[in-house]
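Coming up is one lone chain in structure tokens, specifically the form predicted alone.
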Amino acid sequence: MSGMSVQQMDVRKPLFRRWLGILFEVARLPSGMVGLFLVGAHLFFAIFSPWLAPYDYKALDSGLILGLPTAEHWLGTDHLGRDVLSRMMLGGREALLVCAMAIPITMIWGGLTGVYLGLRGGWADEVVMRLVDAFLALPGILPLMVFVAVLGNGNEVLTPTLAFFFGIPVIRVARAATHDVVARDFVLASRARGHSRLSIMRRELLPNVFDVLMVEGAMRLSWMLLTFSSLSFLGFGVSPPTPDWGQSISEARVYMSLAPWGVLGPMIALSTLIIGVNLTADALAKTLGIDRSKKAVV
């Protein structure tokens, strides 16, 4: 790839190919090798934690109700003398599991429309446009609640409850990253020959927003998988004795003055994946030459 930019990669290689150079350029910046090196600490332990977690998260002991760090428990125990160690390492595994699940939708359903109302426009993208300032006018994590209040929070709820909400903002940035295309000859060009809107948006708009897209998805997953432990944090995600690190936090927290650990664990894995995907989306942005500070058009 030597003198020649991502973005200069010849669009005919197979799709596979182009992503794993996009790889490659994005793990040769510091903020890229960093981030992929978290996340894929991260995506390591959630797939082989359960060989390695050095005890069974469901086990209590009695005995070492919030125990101090020691040489069998690392990380203490907690108040019901569960190994913090063990659980901490399982805590991401359902957190990385739905959102895994949802972000695809998210982008895919999210991304379509978008495009579609940049390319459409007229009162169906005045209509959509407005319920979607009103929705995002409302505080984030607030209509996810009476969702998984009223359906329950079983993965099979969580994972199309996020993909729907967090697609609605996605509608504007694709919208605005298709305005940004659909003034283009070459799309004014398919317009006069007679091709129909999907037609339009298959060959020549979601080609030329894809990159932006996939930024996108990168962002809106470390929310996502912040909203995730928040709702565990509150009760809404998943339910015990399952780990989860949000989950662990808010059982913790009482007894934070007698065993700090039981926080501190969790929290710090939280936050290394949360960093590690934002570092990642960065890097993602600067090799695709994203400029994520772009205001949308309204």
The other form holds:
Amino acid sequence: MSGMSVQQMDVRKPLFRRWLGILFEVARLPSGMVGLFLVGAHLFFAIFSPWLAPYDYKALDSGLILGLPTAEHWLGTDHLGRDVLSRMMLGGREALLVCAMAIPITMIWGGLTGVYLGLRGGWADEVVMRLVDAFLALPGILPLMVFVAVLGNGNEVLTPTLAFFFGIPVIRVARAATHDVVARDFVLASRARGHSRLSIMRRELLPNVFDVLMVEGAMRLSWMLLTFSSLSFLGFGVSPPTPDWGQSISEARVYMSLAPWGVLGPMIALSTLIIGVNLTADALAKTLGIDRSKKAVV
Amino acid sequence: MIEMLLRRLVLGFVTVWLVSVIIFAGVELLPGDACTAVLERDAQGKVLETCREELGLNRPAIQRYFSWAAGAIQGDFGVSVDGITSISSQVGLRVKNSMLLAAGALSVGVPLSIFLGVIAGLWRDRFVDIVVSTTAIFAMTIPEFVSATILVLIFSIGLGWLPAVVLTPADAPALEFFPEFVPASIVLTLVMVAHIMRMVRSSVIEVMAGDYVQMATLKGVPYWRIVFRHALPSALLPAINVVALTVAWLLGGVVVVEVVFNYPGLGRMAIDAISDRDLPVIQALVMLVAAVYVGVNLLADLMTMFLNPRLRTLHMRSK
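Got the form predicted alone; could you also share the form predicted in complex with the partner chain?
Now the complete complex, all chains and molecules, led by this one.
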């Protein structure tokens, strides 16, 4: 297959230059362009919003409760008289920070475990995969909520908890991707040369499953952001007064019929971020020639 | 065939058993137990001791696991931390409510998603497909509480057509939920339609590009006959598995939607239990949902195997 050889040559390029090229290709696709723009804009606000926000996010103004949008407060004020626009600009920082830390951990532990199991096979593979099946049967967000309820909702709890639970389906994906590679001749040759498992993983397998893992990671990032905001919507995420979209939406919903603008801002912000990440992941999958729709929806 | 069937069945049981071990071990490893939850942090050593003795919490963990598991198999999950409420009867009520919600979403969602998926797949990259696929991406990615809020803003506050929250008590007969469960059902339908539709679409595209479809085209079989007789039966097979995942999700994972609409189903029972640190209830709920997940998936696999002769002979390795 000619497509395969191009990809393999690509793999030998320096990692950074290859991914820079891929980024440009992604930006050429319509979905990638929109996605990267949205993600870029959100990153910009996440980094610079402390200097850009017009008001202090925790400054209360008892004279302006559920205030209408005005020239001073573009999006009005919330039920405690805080500026909605400022809280909206700052509201994605915690989510992005936690997910940006948790995703690499997720992909590394899930990816390495999956690749190792795919190569090793045997009883260890069987045992771990049965455990993976069992973990996947647990109902979505509930185990996370139990962890947060018991251990607290600090970032030092949320990050490893998210990374742990999100890494489990990654094991499956990485293992399946490894199975596609492991039977090929170059792996056999490497085995025949007497390389150790670790060396085969590093030299032959990881470079070949790297693309699949990157797409998976981008996808998981959008789900993790969704989960994080759901947790904080349910009151299991960021503690007040730190602004967070999920939490803002849940607070503003109560006053929705009086002040609908309070709920619209954070809703648009949160949705554009998640859609942006999703579109980027989609474009990345297209660029790298990985058909995501065929993967099991877990 | 029989061997494969047995293997799947055994694997299902192993998974459920492992889930029970994970749940039990998880609750065991996390700090605090039912007694510290009821008595709060200021519990004195003596009081705590008597409470643990009453609930049998001072027995070794293995022994407690077996008595819990033995009860669970018979459908008896013990009592809630308040010491009175029987978990099984409470859960029973909520299961009925959750099933009502799921039935509402499935009865509309499954036909709709298959229809849209087939349309989008047959007219790939054409206008219909672009509209349907883009909408699906939005429906999949927008958080449920956002789409729920938009729905309430438009249809409850703006137009006044639908109730914004459910006020019917948990133990009311199913009919009394009738107008109130509709908004929650709509939100769930949106998400599930997006997932199933994408699956069906890619499966239709794959089958339509297959050799036997080309063969039929070359033989001069009319297009719609190819679609209905040759392509769709095998294109829709993978949908069974996605529908199974959706059923499991609807019966267990819809915490957010149930909270938003105040719907008294399993999801809200779970979040209430977590807020109250009601560990026995959490254990029971997670166990139940996981068992449903395994059961439904097993059923889907068996159905696919039954409907697809190729899978009966091929040795299906779990990937």
